[in-house]
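In structure tokens, the next block holds one chain alone, the form predicted on its own.
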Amino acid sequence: MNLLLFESNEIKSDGTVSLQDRRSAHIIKILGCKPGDTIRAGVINGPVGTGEILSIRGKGKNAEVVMRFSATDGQPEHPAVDLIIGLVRPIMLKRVLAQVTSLGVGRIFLINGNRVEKSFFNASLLKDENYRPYLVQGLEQAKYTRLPQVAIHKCFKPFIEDFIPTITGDYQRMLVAHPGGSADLKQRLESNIKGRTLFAVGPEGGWVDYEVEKFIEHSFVPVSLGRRVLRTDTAVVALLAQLMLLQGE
């Protein structure tokens, strides 16, 4: 945890925040803080600042940490990358959400596909935003506060034919990752490295030809990561890392 995060509604009228959960345990056991110490803290979807430890009450699991938060930096900008991901197994999705949040994405579209196991959409992880803690973990790692927006689309064809045209104008480029792509990311970007990017990464097993064709019909350009076939959780990290390198971030 490189940045302690809390919700805006956890800040009391006097500017203090009371923590009695894994965050307080981290402050006490991992950071070894005592009253008077300060830590880096931030508000989810809000500013970053410092938290002054005012008191530590109790011991063990019931220990409570009271701190006063002071904002020093403004709200961060929206990341310039959004992701379309063919829905994967819940255990892999947890990793993917944390990793891509750490690297910086603004929106995540979890969609259906021919090789998506339909039962994945019934997973408890997708209900009542149970995936949210994994997004928060990604923010804590990256010392960032802006939480990605997650949208779930259970039907591929309406998503690509009806929804995609409504957001096309938001992006400088739209790319679909596919092993059969004729060029890599560097070749596709050339000197055009600014602006917003929308990546589409397939589920386990990848996109079928029909799905790739539909992406291309709707202005997506195929890109390849090479001859090796990668798992979804590896491919998204590789793509985002390459884009960050090319854009000099």
Contents of the next structure:
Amino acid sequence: MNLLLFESNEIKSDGTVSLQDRRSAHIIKILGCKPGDTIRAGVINGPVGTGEILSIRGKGKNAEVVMRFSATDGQPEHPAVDLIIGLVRPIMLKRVLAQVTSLGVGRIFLINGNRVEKSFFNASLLKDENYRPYLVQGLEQAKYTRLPQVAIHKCFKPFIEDFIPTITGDYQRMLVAHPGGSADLKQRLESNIKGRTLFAVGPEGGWVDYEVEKFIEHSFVPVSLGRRVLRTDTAVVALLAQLMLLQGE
Ligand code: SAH
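Could the form predicted in complex with S-adenosyl-L-homocysteine (SAH) be given as well, to go with the form predicted on its own?
Expanding to the full complex; the earlier chain stays at the top.
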């Protein structure tokens, strides 16, 4: 945890925040804080700043830390990249959500596909309260406060035919990642590196030809990461890292 995060509704009217969970345990055990110390803290979807530890009461799991938060920076900007991901196994999804949140994405669309195991849509992880901790973990790691928005689309055809046209105007480029494609990201961006990007990364079994054709029909352009076929969780990280480098972030 490189940044201690809390919700805006945890700030009391006197400006203090009371923590009595894994965060207080972290402040005491890992950071070894004492009253009077300050730590980096931030409000989820709000500013970053400092937290002055006012008091530490109790021991172990039930220890309570009270701190006063002062904002120093403004609210961070929305990352300029969004992701479509063919739904993956819950265990992989946890990793993907935390990692892409650390790297910085604005919206994550989890979608169905021919090679998506349908039972994954019933996973309890897909409830907001269950996947949110993995997004927060990603923010804590990256010292960033803006949570990505997650949307779940259980049907591929309405997603690509009806929903995608409503958001196409938000993007400078839309790219479907598919192994063996002819052009890499550098070639796809050419000299036009600014603006928002939407990547579509396949599920563990990949996109079927019909899906790739549908993406192309709706203005997506295929992009390749080279001849090696990567796992979905590796491919998303590689794509985001390449884009960050090319866009000079
Ligand atoms: N057997 C599948 C592999 C899917 S890998 C297939 O051949 O399509 C899961 C997803 O990661 C892919 O659908 C794609 O979006 C992305 N991916 C993996 N390796 C890639 C590569 N070398 N180039 C572009 N995308 C890749």
